[in-house]
Amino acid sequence: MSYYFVVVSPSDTPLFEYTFGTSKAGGNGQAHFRNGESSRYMNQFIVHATLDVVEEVQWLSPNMWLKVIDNYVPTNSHISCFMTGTNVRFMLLHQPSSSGTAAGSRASTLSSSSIAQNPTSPQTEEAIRQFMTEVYEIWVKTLMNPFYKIGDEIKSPIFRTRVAAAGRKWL
């Protein structure tokens, strides 16, 4: 599965972006989006379009974890969201791998229920929730840094490394 993670400020500007692939089920950790060369811009477009849905859904749930809130059918992408108390949104676009095995084989039956192949399964939602919770803890530690000005882009290589580690751990 390929992932595009972005932290969006209350004024809808991206504060942090990170693209990665699954490390579970034989994944190499590299993102393989279906959009090819334009995947970076297409992912930004899809997530930005989902911000309107987030604004509607956030008032319907008292939880910070909003689960899968939208999908983009042409690429079979799903968008999950986590809201902070200050209205900062953690958005994760996840797209299952396009490669599959032959129908009817044991391998295809096993992979159809794995995290890498089923973006809406309860196991996948739980893994994404765990990832978002860990990133939230990293986010809070970043906000407590006296050298970080709230609302600025996060350029810390340590933050990027810790988000990557959380992605490898949970996704």
The other form holds:
Amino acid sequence: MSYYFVVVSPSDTPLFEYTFGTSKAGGNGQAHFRNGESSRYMNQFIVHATLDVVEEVQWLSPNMWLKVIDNYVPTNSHISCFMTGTNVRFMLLHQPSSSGTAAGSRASTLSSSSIAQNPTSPQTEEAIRQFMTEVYEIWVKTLMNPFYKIGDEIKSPIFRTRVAAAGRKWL
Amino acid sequence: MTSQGDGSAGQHPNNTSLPPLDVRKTRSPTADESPETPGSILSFRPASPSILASRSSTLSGFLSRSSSPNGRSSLSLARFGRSTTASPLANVADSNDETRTLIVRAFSPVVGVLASPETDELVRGKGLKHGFAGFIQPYGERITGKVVVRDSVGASRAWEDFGVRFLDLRQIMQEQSTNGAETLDKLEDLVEQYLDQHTGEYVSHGQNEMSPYYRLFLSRLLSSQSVSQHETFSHPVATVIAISSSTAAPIETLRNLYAQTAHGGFASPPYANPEYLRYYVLVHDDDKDDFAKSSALFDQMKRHFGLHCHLLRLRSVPCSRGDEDIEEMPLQEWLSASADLSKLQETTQLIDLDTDTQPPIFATDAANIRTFIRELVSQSIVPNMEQRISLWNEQIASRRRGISGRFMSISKRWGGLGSLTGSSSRNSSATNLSTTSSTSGNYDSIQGYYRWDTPEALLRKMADFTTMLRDYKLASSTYDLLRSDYNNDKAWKYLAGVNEMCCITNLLNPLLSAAPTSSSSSKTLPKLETFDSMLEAASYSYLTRCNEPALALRSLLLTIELLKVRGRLPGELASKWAVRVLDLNLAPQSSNLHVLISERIASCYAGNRPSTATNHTSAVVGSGAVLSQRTRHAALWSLTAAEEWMKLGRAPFAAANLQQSQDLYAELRHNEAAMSGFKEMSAFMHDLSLTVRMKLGQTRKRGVSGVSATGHLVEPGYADGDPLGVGADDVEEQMETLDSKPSGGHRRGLSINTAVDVQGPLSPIRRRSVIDDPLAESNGVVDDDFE
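Could I have the structure of this protein in the form predicted together with the partner chain, to go alongside the form predicted alone above?
First the chain shown before, then all remaining chains and molecules of the complex.
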């Protein structure tokens, strides 16, 4: 499974972007998107398109955690969203590894409910929720930094390493 | 910081009663959904369909731009024209009707034609090489005058666009079902050829309208269905048996031809109903033969064969362009893909020879044929079909629908079960026998069809007849009745077909389409989940069980088209299935069909936006954000289509789609910010538009399109957002609406508004400051503007 995580400001600007792969089940934490090089911009396009759905779903759910709200079929990408109180959106695009058939021998040892294989299973959802909650905490702490101006891009390396750690831990 | 925009918008959720200046204020995309806005203001709405429709002019402007900077002034002009002449609702209905008409007309009765050799000879003597059937084909598609059809409850409806499709009976009966994949290949070829012919300029279409190529593809797909056991649309409803006045032994020839249709070479296969209408035609040669003789023969024919006879007078000498009283033969609209391909080949040869493609016909001949077809349809075919429908409805359908019918089917099912349990003591082969006999009563599972005279086949035939006569209520209920039967019998192809038709007829039913809003459609239409599951069943059975990709594609595309115009939730379902079409790999990667479908997905999402005033219930929530817009999705898919066109090397098409995509992105509230933030995204957009323009420049230099666009090819600022263009456009728009207002205030006031709005769409914050302090700001701006 490959992940693209982005924090989107209320004015649709990305505040923080991070691309990573799974660290579970022998993954090395590197992203392997099936659309290769074009994934760099396609992921942005897809997440940006999902904001449509966020704007709709945010009114229908009392929770901050909105679960998987959209998918983009051509690349088999699924997008989850977590809303903060100030309309900053944490968007996570997750794409199951493309080697479903090619590396079947290795994949067959994994159960179908494992996070890497099944993007819509409850286990995956729970893992992503944990990840989001943890990132939310880190994010709130970053906001408390007196030198950070709200609405600016988050450049803090500590934030980045912590998000990476959360990614390793849960995803 | 960004919550400011929301706040200001939220204060004015309903701006009807506000004076014009305040209307300007709420002109941010956040608050443009107020339902009761007067008509003149509708032209501002980014989502208003009038603008969508006028996007067509954007495309043409984009391609043929000559003097105006990036061709946008023509767009704004078009906006006024559209928003003042036609209401936006009417526009939606127009494009809706067009699709609907296409689908309705696709299900028209097929009439076989069997002509004696002399008749064909006579027509060929006129210089028409396709014989008698080919001669009358184009006239059958448009029957002059209204055709009155009575439905099952006895109410008559007159149809202006009723048509029948004449096909050579030999062709119908001998061209047995071609492989579905083959059909798709042919369609791809066909679209390819048409696209090649029209490289010069892109025939523009709006976001809600259908691309002409997609339309072409859809109509060819619809008319490419060969005779199949599971549906009777391509089985002949009647057959025209024609002889000419020069035929020796006319009565015997007629009998002979009849025998061929009944049990000779052209007899129906066991699944097609052979009891169709025969219509006898005597073609009188006006130039050679004696009319008195022919009319005596005609009287004799009437005595032998009853009332279904006609005497058709034709001239046999070839018609040349110099003659008086001629007209061109109309173009044939409904052609199967293969027929169209061969026709294209012929015409390209003809074009090389520099001759006209449509042969001239004597006006008297054309008039005679029109009368003949009108009589054939309104006096023989339609009454015959009506009579069949009422007969079958009484004998089979109503018996099935009644309480006893329900008991019958239940007892049939339980009877099977009972015999199973009763025979449990016997060996297993006996139970197997009993179960198979109870489920597959009439279904021949080895050959895969019902015989034509089984109730299941007759019911299907009846439902198809009602569909052809456009009585969709009865049709959909009959299809629904059949679903369980076919499912029990595991007749997969029949099941798929009946699911497909159930979707289509339900959606075609005009009574249900009266209220297209999302709230009421859930009441009148069957539940959306029903459509979802029926589509699932249809596509799965067609694809996996029967390997019929063309049929699967047909069922999905038709339902998508019909769902798409039904409002929000059905529209979402349509988009979902449209994406699914690509996912099912029905259109191979990097083919023209693939791109056309991508374009269609974009239009599904774009049409999904709450663009009509009726849709306001879902629109205003909280801070005035518009619920359930899919603008970004639409823009993304337009962009995908543009990229795919580019990969196929068709720059004009890519340019049009790119423009559409950029327009859609420009409608977004925070487009600027998003584009500057998502760097790879905007870089990609920029690159794509550069390549498109370079490619366009090349083709133009080669002089293919003949449009000179010298300045714009190197203009760099065009790609992202185009701030100046949008601004200028808006100014004009504002001016127009203000002029149309009765107050007619000061020119000074007008210029305040325009000046404010030049900056309006670019930065909400700046506009907000203007609004907060109108006097100071406006003074400043006006001074800047005027001095």
